[in-house]
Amino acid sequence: MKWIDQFSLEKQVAVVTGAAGGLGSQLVKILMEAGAYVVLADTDEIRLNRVAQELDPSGLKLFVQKCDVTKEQDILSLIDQVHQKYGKMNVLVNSAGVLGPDAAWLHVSENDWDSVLDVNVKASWMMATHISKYMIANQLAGRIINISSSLGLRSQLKRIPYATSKAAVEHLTRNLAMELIQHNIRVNCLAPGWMNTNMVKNILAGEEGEKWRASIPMRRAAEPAELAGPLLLLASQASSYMTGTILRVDGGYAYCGIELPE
């Protein structure tokens, strides 16, 4: 084989989840596009068939399915159609997340912590588990890929449940790592920082976009496109040798100090 060639995903089977947001679908588009069929998971239904009729108007590559991850049925009921279609999962992408509120420590609701722990760190464990069951039950030489953020290194003001869900995540990534090692299925963690979707092009449009590009050590955020290479990495056999890794990238936002009061 091509050292070039272990990064194919030819024939293998992707699941999404989060697949209707900006970063969920450009994931599902570059998975796509190395050669994966990808199935798209995500409780927006109409958006999900916009993204996948856009991305894949012949309707061979990609498959929707409904699903709350925060709902263990939601995720049994997708292993079974995921597994009635192709009879198989090689690759899970735990893109699922929400932000929570943009407020300060003592403004934080339980519902407000409750709310993003639930859907960023819990949701990811139970797909974690369940899917990494149904690989060792079919014996699959499995990868999973947690999605972290900078914030999961860096402190940031008025973000304490998401930087806490992502810190989560990424010590999830590590013990997962080590739980799943015996039965040769891989995990590791890809952790973004600024990305070029619609809402954070907005954020970077407003008053305070000089201020959060001039705390970017490369100010700018990035293309989506230029997450095509680590999450390939991490997704295919190009990574046969890694587990339990955190990989940034951020532009190196993650390591610029934290964030202070004013």
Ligand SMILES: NC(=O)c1ccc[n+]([C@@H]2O[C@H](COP(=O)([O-])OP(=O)(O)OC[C@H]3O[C@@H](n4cnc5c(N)ncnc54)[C@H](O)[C@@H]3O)[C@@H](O)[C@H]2O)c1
Given for the second form:
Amino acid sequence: MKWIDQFSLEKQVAVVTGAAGGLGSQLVKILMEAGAYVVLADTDEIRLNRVAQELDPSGLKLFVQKCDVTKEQDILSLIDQVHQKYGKMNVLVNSAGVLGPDAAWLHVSENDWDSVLDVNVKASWMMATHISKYMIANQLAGRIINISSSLGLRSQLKRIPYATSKAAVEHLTRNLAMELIQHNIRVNCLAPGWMNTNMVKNILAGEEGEKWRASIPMRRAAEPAELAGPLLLLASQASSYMTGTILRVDGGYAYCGIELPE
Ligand SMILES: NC(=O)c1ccc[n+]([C@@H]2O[C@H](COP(=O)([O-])OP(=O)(O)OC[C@H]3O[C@@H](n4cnc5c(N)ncnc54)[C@H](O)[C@@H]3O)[C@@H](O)[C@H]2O)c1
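Having looked at the form predicted on its own, could you now put up the form predicted in complex with the ligand?
Below is the entire complex, every chain and molecule, led by the chain shown above.
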């Protein structure tokens, strides 16, 4: 076997939550191109079907499942459907996420807090728990990849629930990694910074775009394709000795200075 073959996901089954999203859909494309069958889970069925149709018009590699990851019943039904279709699950990517309010600390409501923490943290935990149970019961060596952000490490004004949720996702990764090590399930985390998805393109093209660009040590946002190497590393056999790792793909953003209130 050549070294490069370790990155192949041929005949593997991967589940991606938030698969209709700007970044989520790119993660699906990367996994599919590496050979995996990919299950696309999201609440937004219309965008989900559009993404699947664009990426795989033949319908041979992608399988769409409407799923609200905050609802346990939806997760159990997703597992059941995937089992019936493929009889296995090897990789889970927890990409469903919400940004929450752009609000200073005093204007964050309890509802803002709960809605961000529920999707970003609780649902990642619940998906990982149920899919791990399935992997263990079916004696599958699994890989779980959580998606954090530079804000999992770095503070940013007006983003308290989101930044707190991403720090929790990073610790969830480390803790789950230790719990699951005996079951041959590895848990790692990708922490992207500014990615050139539609949302970020609009911010960088807007009034404060230059200020934000200047705050990134590499002075640019990443193209989604720049996540391909790190994602395939964590999803494949190539990372066989890695678990509990937070892999930052952010042009240095997490490690540079923070903005303070005026
Ligand atoms: N885009 C970026 O620049 C960036 C940077 C760093 C980290 N991230 C993280 O990457 C992940 C994906 O980002 P994105 O750009 O695709 O975001 P996005 O907003 O484009 O998509 C998020 C997707 O999650 C889905 N979703 C929300 N709540 C859900 C629920 N309860 N159940 C199922 N699906 C649900 C939405 O419908 C949406 O399709 C997120 O966790 C985000 O925090 C993104």
